[in-house]
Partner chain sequence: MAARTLSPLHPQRILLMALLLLVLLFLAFPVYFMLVTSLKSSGEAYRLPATLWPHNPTLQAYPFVIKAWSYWRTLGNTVLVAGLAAFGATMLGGIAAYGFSRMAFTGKSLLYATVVGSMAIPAMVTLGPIFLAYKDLRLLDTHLGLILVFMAEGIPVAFLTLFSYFKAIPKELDEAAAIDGGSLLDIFFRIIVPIALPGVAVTFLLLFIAGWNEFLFAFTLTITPSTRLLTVRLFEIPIRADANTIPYDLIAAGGMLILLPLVPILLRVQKQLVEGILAGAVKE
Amino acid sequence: MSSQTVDRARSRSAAERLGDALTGVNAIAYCLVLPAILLRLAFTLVPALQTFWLSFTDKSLMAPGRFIGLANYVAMLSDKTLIGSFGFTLFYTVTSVALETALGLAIAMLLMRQLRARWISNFIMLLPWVMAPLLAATVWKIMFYEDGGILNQILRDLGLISSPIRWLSSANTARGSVVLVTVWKNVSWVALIFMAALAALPKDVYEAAEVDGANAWQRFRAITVPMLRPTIFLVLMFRGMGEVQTFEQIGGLTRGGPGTATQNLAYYAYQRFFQELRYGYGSAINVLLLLLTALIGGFFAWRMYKASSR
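Let's have the structure for this sequence by itself, in the form predicted on its own.
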C-alpha cells in the first residue's frame, strides 16, 4: 500500500471520527456545553486581550490611552518598588509551596493510618481550606494583634516571651506571618490530594519491601516518593500558580506593609490599577504576572508529564 493510500485512509478515519462526534448524543452534549464555553471565553479571554492591549498604552483616568509601545515594560526595569515586589513574590511562593508540600505529605501519611474516627480528623483538617481567604486573613489579623492578640497572650502565659511580638508591624515577622497564614489555609488541600494518591499505591510493593527488611524511612524514600512524583509535581504546579497570584491574604493581613515589605506583584498591580488609576502600567504588571504564572505552570506540567511517562 502506497503512502498516499495510507494518508487517505487516515484522513477518512479522522473525518469519520469527527462526524461521529458531532452527531447524535455527542452533538446534544456539545450544544449544552457551548454556552458555558462562550461565557468562559467572554469573561476570561476578552479581558485578558484587553489587558494585553492596555499594557502598550498610557491609559489612565486623565489620559485617553495613547499607544506607547514597550514604554511601560521598560519603566518596570527601573521601578524599585516593583523589583522589590517581584522578589517578595518569589520568596513567598517558594517558601509557601515548599512548606505546603512537605507538611501536606506528612499529614496525608499520618491520616492514612488506621486511626479511630478518622473521618473526624479529616473533617477538621478541611475546615481551613473551605474558609473564605479574606475571612481567614481577617481572623488571623485579630490573632496577630500586639495588644490583646491571642497569640501573644498564649506565648506570654507559657513564659516564652516577655514583651509582645510585632507580628504585622515588623518587616521580617510580617513576611513570616503571611507565609504562616497561607500554609495554614492551603495545606489541607495538599494533604487531600496526597491522601488520594497514597490510597492508589499498590500495597504489595510495600509488603515485599518490608519482607526484605526495609524500614519505614527506606520504604518512604525508595517507594513512596518515586511513585508519588507525578502527584508532587501536580501539587507544585497548582500551588505555585496559586501562590504567585495571592491577593486576599496580603490584602486582609498587611495590605503590603509595613511599607512594602509584604507587597507582591498582584497587590502592586492592584494599587497601580485601582488606586492610582494607571491602567496602562497596571496592565503591564498583570501581563508580567501572567507570564510568571504560565512559566511556573508550564514547567511543572512538563515535569509531571515526564514523571508520568517513566
Given for the second form:
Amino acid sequence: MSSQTVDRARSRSAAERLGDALTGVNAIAYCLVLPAILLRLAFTLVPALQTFWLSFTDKSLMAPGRFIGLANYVAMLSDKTLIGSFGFTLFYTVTSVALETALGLAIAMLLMRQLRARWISNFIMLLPWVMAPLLAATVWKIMFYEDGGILNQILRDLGLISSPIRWLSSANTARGSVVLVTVWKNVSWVALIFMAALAALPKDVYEAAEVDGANAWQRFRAITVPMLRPTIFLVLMFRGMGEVQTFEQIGGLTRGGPGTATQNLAYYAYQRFFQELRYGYGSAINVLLLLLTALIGGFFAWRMYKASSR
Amino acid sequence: MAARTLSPLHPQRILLMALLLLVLLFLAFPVYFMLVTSLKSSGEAYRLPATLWPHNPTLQAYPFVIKAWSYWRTLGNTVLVAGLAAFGATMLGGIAAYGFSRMAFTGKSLLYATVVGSMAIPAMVTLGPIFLAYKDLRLLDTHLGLILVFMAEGIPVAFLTLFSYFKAIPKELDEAAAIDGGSLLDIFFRIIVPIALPGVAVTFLLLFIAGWNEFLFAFTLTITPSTRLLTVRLFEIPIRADANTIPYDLIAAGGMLILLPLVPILLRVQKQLVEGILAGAVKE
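So that was the form predicted on its own. Now I'd like the form predicted in complex with the partner chain, please.
Entire complex below, previous chain first.
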C-alpha cells in the first residue's frame, strides 16, 4: 500500500468518525448535555478569554482600547498596593483554609459522639452556612464595634482584656478579623463533609487498634488522618478556590482598610475595573486571580485523585 | 467510640460536652445577637456598652426597614430571580447529568472535565466582560440578565449533585421504559425525575439559597432600586432622618429579614439539605 492510500484511508476514517460523532447515539447525547455545557461556557470560558484579551489592551471607559502587549503586567510589578494585596490574599487564603480544615475536622469528631438532639446542632451548624457572606460580614461588623461593642464588652467582663481590641481599625487585627468571619461562615460546610467521611470509615480498624492499646491520639494519627486524605484534599480544594476569590467579607467589613491592610486581589481588581474604569489593568489583575485559583484547584484535585486511587 | 461507654459524669465526657457547647455558642452567637439587636429600641441599639438582650423588646425597626427597602417588592424580585434560575439550572443540569449517567458518547470525559474545570474560573474574572457585554445587549439592570448568570453559576452544582443521584438509579428501569417506546426526555421526566424527586428538590433548594445569597453579580449588574435583590440592600443602610448614629437596630432587622425566609427551609428539610451538600461535593 502506498503512503498516499494510507493517508486517504486515515482521513476517511477521521471523517467517518466525525460523522459518527454527529449521528445516532452521539447526536442524542449531545442534545441532552450540550445546552447546560454551552450556557456554562458562555458565562465562564468566554468571559475569561475576553479578560485575557482585555489584559493586553489599555481599554477604559474613555479609551476604546489598543493592543499594548505586556504593559499592564509590567505595571503590576511596580504597583505596591497590588503586591500588598497579593500577599494578603495568600495570607488570608492559607490561614482561613487551614483553620477551617482543622476546626472543621475537630467539630466533626465532636459531633460524631453526640447522639441526642442532633437536629439542634445541625440547625445551628447550618445557620452560618445559609447566610450570605455579606450578611455574615454585616452581623460581625455590629459585634466588632470597638468602644463598648458586644465582643469587647464580653471579653472585658470575662477579664480577658483590659483595653478594647481594635477589631477593624488596626492593620494586624483587621486581617485576623476578616479571617475570623470567613472561618465562622465556612467551617460548618467543612464539618459536614468530614462528618460524612468519618461515618464511612470502617469501625473494625479502630477496634483492632484499641485492642492493640493505641490511645486516642495515636488512633487519630495512624488511622483517621490517612483514611481521610482524599476528603482533606477535597476540602482544601473547594475552600482554597473559594477563599482566594473572597469579595463580600472584605467589602462588608473593611473595604480593604485600614489603609490597604485587608485589600485582596478580587477587591483590588473590582476597584480598578468598576471604580476607576480601567478595564485593561483590572483584567490583568483578574488574570493573576484566575491563574492562582486554577493552580489551587488543579493542585488539590491532583492530590485528591492520587490519594483516592491508592 | 470510647466515649459512649463512659459514665455521664466522667471528666473526659464533661470536657467534650463543654467543648461542643462552646463550638455551638461560637456558631450561634452572631445570629442570636442579630436577632436581639433587631428587637431593641433605637436608643438601646446604640447605647454603650452593648446589652446582651433587649430590655424593652420592640418590633419598631422592622416596619421602618420594610418601608425603606421596599421589602416586599425586593423579596418578590429575589424569589423570582433565584427561583427561575434555580429551576432552569436544575432542569438543564439534570438533563445533562441524565445524559452522562446513561449514555456513552464521543468526548464524554472531555466534556465532564469542562464542566468541572469551569468551576476554577472565579466569578470576579467573568464579571467585567459580562458587564460590558450586558451593556451592549441591553441586559444590564434586567432580571433576565441576572437569571441567566445565576443559571450558569448553578449548573455545575446541579450537574454534580444530580449525577450522583441518577447514578444510583438502576438502568433496567429506563431500559424497560425505552422498550415500551418512550423517548429519552419522556423517560427522564416520567421515570427518572419522580424516582429522584428528593434529589431534584434538594438541588433546586441548594441553588435557590445560592441565588438568594448571591451578591457580586446582583450588585454589579443592577442599577435601579426596583430591580435590586435582597442582599444588595444590605449595602444601603436605612437612615433615620433625626439621628446621625449608626442605626444598628435597623441593620440587624434588615439582616433578619434576609435570613428569616430561609429558616423554615432549614428546619423542615435539614437532613435532605445536608445530603444534597454531600452529594454535590463527595463523588462516589
